[in-house]
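Heads up, the chain below is alone and in the form predicted alone; it's given as structure tokens.
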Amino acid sequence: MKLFIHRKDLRIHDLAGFDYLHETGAESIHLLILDPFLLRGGREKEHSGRNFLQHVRRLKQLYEQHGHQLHIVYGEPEQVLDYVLEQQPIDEVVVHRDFTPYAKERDRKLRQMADQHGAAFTLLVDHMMIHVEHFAEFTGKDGYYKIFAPFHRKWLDFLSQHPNPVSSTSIKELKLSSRAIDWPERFQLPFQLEDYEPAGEPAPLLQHFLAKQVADYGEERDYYAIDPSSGLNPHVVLGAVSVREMYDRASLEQGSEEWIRQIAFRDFYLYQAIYDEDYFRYEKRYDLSGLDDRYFEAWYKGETGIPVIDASMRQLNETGRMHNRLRILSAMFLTKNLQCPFTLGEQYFRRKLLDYDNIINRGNWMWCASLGANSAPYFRVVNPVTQSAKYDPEGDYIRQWLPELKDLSIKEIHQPRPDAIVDLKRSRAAAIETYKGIVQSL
């Protein structure tokens, strides 16, 4: 008997774990553990937590539609595993890898628990296009790629020679066990999963985007007022849609190169998290003591007096969504113009973003803060006013999220308000001096 534990892989087809289970031909019990650490601080009430639980609800329904049970419990993962292995004749635990420090420590404990019960513990990679160990051999490189452009070229070359196709295996081909598990009270959910509406289906979004939008994505992707993005990210970060399917289907469409490049960028950050030993500790490597949080509250409340920044934060707080160009503007404004530690913004996005992913979010924040191997130079401080005028020339986005400014002219609407908390020119000059010192402190 095998035990498969769902994580950031909330779908029932095209999973590396399902391929593995199918090849063994063994019966399997399927489990999803709601980890108290990952839901700490009331995260189940925030956009990122709600998105996760809505996808859990959807996955539960998908299992039920196929006549199978997905066991969903709440508790420390190693304690849950200990209980299951005591109750059931499990000889192997199968899970997909993640690369954060917490995930690695969690899996170390799970492996230790499996060993105590005489069960094998198998870790598979599912959420990357490349197999990182094979990719490293393919590059023949001493060390790892620190810059995206050469990584991207080699990534395309690797996949052309070592494709990672969509699997035809789905839950229909597996032998799911009908064995009951009598879960004790301590593993019951502290909230009602039924209170969360099931997440929508990603398939129609992918179909529409590839049919109608992907050809223009390269030219339009930064124009956040029209938001030409696919809308798939809240599904991608939880594995509700397969990156293999996205890549394969996009490869058949003309003009899809820029969107495929975004899939490569996602792999690049995951790759960095694996090979860059400082990826999760750069804030400890650099001297950030000259930064402070005096403007942090004004930033997250959308009360800075810089219209595009305030509009983007209001959208984030209300909907959990923020266009990538706006993420760059808001993150660089917080870290550079406001000289606030990037970790505060990173943690805030953790709660608020529908499509929150620890590794991707961290990579984006470090890039904006000019920290780490792959980052903007310390003297890069984008001007939110000129960016606003360039990518939202009519001011439509600002009028939508700051209706109090709706009567301003096209020229006026992008400009800092009289009560803006910083002067853009002076704060840019100060940021360059500060971050020059920070970068040299490494």
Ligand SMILES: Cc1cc2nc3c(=O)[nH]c(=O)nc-3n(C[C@H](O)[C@H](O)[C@H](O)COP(=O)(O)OP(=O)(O)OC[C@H]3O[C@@H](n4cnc5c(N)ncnc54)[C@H](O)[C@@H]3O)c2cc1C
Contents of the next structure:
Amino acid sequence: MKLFIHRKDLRIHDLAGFDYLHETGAESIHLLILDPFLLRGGREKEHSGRNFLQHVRRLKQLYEQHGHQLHIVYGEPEQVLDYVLEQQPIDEVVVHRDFTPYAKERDRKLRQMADQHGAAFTLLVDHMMIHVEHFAEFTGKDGYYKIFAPFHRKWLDFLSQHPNPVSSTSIKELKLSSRAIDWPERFQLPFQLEDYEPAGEPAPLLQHFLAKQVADYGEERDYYAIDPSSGLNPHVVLGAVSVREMYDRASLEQGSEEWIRQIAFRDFYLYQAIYDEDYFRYEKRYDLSGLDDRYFEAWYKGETGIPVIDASMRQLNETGRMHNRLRILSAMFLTKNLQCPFTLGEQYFRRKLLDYDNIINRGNWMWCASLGANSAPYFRVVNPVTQSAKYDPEGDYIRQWLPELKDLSIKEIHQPRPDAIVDLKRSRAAAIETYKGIVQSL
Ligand SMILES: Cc1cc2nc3c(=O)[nH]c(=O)nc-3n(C[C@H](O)[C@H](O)[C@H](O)COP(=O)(O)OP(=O)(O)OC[C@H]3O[C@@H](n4cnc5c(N)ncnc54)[C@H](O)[C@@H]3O)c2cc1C
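May I ask for the structure of the form predicted in complex with this ligand now, the form predicted alone having been displayed?
And the full complex, kicking off with our chain again.
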């Protein structure tokens, strides 16, 4: 008997783990553990936690529709594993790899626990387009790619020679066990999963985007008022749709290069997190002591007096969504103009973003804050007013999220309010000075 544990792979077809189980021909028990550490701080009430639990609910329904049971429990993964291995004749635990420091440590403990019970522990790669070890062999490079552009070229090359196609294995091909497990009280969920609506389906979104929008994505993606991006990411970060499927289907469409480039971006950050030893500790490597949290509250409440920043924070707080261009404006404004440590913004996004992903969020925040190898130069401080006028020329986005400004003219609407907390020109000059020192402190 095998035990398969779902993580950021909340779907029932095209999973590396399902291929593996199918090949063994063995029966399997399927489990999803709600980890108190990952839900800490009331995250189940925040957008990112709600998105996760809605996808868990959807996954449970998908299992039920196929006449199978997905065991869902709440508890320390190690203790849950100990219990289930004690109760059931399991000879192998199968999971997908994740590369955050927490996930690596968790999996080390799970492996130890499996060892203690005499069960094998198999980690498979599922959530990237490339298999990193094979990619490293392919590049023949001593070291890893630190900059996106050469990585991207090699990535395309690699995939053209080593395709990673969609798998045809689905839950229908597996032999799921119907053994009942008597879960003790301590593993019961502290909330009702039924209180969460099942997440919507990613397939129609992908279908619509590829049929109607992908060819214009490169030209239009930054025009956030019309938002021509796919909106798929809240599904992608939880593996409700596989990146293989996104890549394969996009490859068949004319003009999809720019969108596929974004998939490469995602792989790039995941790859950095594996190879860059400082990825999760840059805040300790640089001297950030000159930064402070003076303006942090005004930023997250959307009370800075810079209309596009306040509108985007209001949208984030209310919906959990924020377009990529607005994330850049907002993150640069916080880290540069307001001279606030990037980690505060990063943690705020952790709670608020529907599509929060630890590795990708961090990589993008560091890019905006000019930290790490692949980042904006320290003197790059985008001007939110000119960007707002460029990408939302009519001011529609601002009017939608800041209705109190709806009567302002097109000329006025993008401008800082009289009570803006900083002067853009002066704060830009100060930021350049400060960040020059920070990048030199490494
Ligand atoms: C400060 C900041 C924080 C961010 N935090 C996150 C986060 O927590 N989780 C997250 O997945 N993305 C994050 N991003 C990246 C990006 O904003 C989102 O991936 C994008 O907005 C998703 O929009 P979409 O669903 O319309 O995808 P599309 O624009 O249609 O893109 C398709 C896919 O490409 C990938 N992608 C797109 N842009 C990026 C990017 N800049 N970096 C890496 N992958 C990308 C995503 O996987 C996405 O599903 C952040 C960006 C910034 C600037």
